[in-house]
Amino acid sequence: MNKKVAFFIFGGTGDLARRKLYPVLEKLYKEGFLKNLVSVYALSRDEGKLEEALSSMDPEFARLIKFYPFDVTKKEDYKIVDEEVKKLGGTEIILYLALPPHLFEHAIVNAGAVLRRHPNPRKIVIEKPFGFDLESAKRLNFQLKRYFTESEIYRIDHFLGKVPIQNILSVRFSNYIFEGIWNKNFIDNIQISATETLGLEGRGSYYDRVGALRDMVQNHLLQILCFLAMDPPAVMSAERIRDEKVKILASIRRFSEEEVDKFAVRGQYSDYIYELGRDSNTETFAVLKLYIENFRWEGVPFYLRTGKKLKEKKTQAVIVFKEIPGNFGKLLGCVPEPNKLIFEIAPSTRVVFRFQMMPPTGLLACTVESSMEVDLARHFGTEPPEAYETLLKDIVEGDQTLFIREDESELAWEIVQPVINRWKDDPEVPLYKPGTWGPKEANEFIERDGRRWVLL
């Protein structure tokens, strides 16, 4: 990387800058990727744990970072952004709001201003969520379009930088024996799962205001869906990827308010509101039954679900192919378990195959499942890199494959609107127990469909 960047972080002694932004850039400058990275500059109305930080950084890299005083909500600070941009030349500047997202609004409008002044090559990051709903998705891509160009904003989910996700992709497009397969045809149903076993950890303020749909249904799960279900583009570019999700996007049947029953359920742990402090409706868990209205997918349900205090930490997809014919079950006294492909994103990195074998009995004795798997990091002998190290050089180097355009953040938002106006106002949320799967109603609403969860 040749070019000269700098770095103008808002929010830039927050916990994200501390923990995840600032140890990468780091990892990167010292590595040479970005041997021309001019200054960092920590934008924040508190120094906070900035000292703290730069103590345990390379002292070369440390000098880089510049603390400013800076409150986002006041158009008169901002003059020191102008003053830097001045004294950096023919500098790239990227601006990234590392901030919560009711701020995003006030640094879009008053740095997009500054930098109209500036002939310096720009580009704007933005944490998820990007938008409270579809109505302020599209309010903040109307004042991002006022002073950026597409091709300058970076919509960040940091679920995409995964290597396991974006193995979802190699792992079907340069394999026949599964993307012959991968369809309606073939397959019964698929199960995206992103469960936690902790609680609001010191999130609380913030989580009660977005909860497990807006947390992670309407972003991440939703960015997996579209790995899995997209047509292989007709080139490997970053506008062909993200042309192909946006058609999944547009596909995904959509439903009404009253609908929402058949589509949707909701719970939250016991203790929530102990935890929190006060009486709250929001969600802690969430499930969602989609279907895409396309040749490839027609009748198969895409089952997303993700909660807070569940038995196990596991994100992971997994694609259940349909059970064989019924005569050769019957032939066997009993119908083998159906075939699965199961995609690990955490904790552990792995591709494992499910299939059926016939134990050392005889012929035609039931089988029993066996399982095939890759582990990414003992295969290939080294730790996948952190998904901000991916992404951050993509910002740098211009690639936007793994971020999110325009339109596809707001067909994301449209797809659970009904089902957040549906939740918004309902008092009546099933409760589950710490330590468990959910509400029963979670369990209930995938076996109507003669159907179970599936996890590694």
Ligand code: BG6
The other form holds:
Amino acid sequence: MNKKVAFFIFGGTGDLARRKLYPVLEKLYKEGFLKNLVSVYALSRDEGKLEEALSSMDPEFARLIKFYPFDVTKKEDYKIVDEEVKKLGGTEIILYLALPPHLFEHAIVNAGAVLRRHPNPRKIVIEKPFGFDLESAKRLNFQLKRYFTESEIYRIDHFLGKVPIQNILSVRFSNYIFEGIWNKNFIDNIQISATETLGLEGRGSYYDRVGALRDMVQNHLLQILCFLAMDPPAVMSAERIRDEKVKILASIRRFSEEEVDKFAVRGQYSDYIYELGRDSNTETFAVLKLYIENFRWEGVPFYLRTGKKLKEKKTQAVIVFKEIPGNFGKLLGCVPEPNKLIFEIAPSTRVVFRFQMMPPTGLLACTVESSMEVDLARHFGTEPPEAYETLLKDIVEGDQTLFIREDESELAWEIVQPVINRWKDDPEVPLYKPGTWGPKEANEFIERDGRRWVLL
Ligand code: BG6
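What would the structure be for the form predicted together with the ligand, rather than the form predicted alone?
Everything in the complex follows now, all chains and molecules, and the chain you saw is the first one.
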């Protein structure tokens, strides 16, 4: 990239900035992609652990990082942004809001007002969760649109930066064999799981306000659902891809608050309130069953599941095909397991197809489930880039394919809003033991449908 760019990172000494943004910017700078990076302004109330982070960086890159004490809620603090932008000439300004969501609006309004005074090309990047509910998301969009055009707004969902998630689109739309079977006639159900072993990790004050539904389901899991369910776009362009995702979000069956228990289950790990240090009914585990009301997916449940302190870290999307018809195998007492196509996103990055084979003992034996699989890293001989590397490059290049458009952000909230409302004041959260697969209610929920959870 030849153009000059400067980053203003609000929350510039926080966890995200230190763990993800600076290392990626440093890599892109050293590789020459960001050779015209002019400055990185780290704006934050205190310097925190920035010094420590700088000491392990390449000195040439570290000298580009400038710390300024900054309170995003104070209008007068934005003077420094004004002064620095003035000095930067025609440099492109990238405002990066690496902030807790309740501070987004302050930064949008105040920094937006400052940038209005300057002719520089600008972009604004906003971390998730984009708001707390539908109303606050609409408010954020309203404020954003006062100061920025949609093409300048980059709503981040870091899952979209993950190569094995993008690969879902490539596998679906670059292979003729899939399109014909990718529908209700062949697929019984789809399961999207992001199970984690970690707990609060010092993020209690953020997490307790948010919970699993807002932290993972409203964004990451719904985005995976869109990639799995959308129609092929007319062309692979940001707008056409996002149009197709929007159609899916709009087609998801809405349910009322009274119906929530039929479509959702939550849980909290039993040590949560001790770790947090206060009482709370925030869910650390959530399951949602969604139906897409269109010709392709009518009647096919999409199960979305996530939780903290579970048995294993596994992020997977599993397409479970229908059971075979007829009596094949039944005389022998063995009903073949249905086929499964699995996109494994973590811990490894694989695409696995599970199918039935005859064992060497011959036809009069039960078939055996076998696998065809591709491990992406082994296959391509290289580890896929970190999600933030892809996303930061796209931001600099102005490619919005992997970012959430305004209409998507609101539709995704619309889907989870009844669940938020229903759970908000209800103290009855089922508990589960850390190291398990969540509350027993989650198993009962899927078993009632005659199905079970599938994970590699
Ligand atoms: C973040 C959530 O968006 O995603 C975290 O805030 C979660 O709570 C994380 O742990 C999971 O992402 P990854 O990339 O580690 O699977």
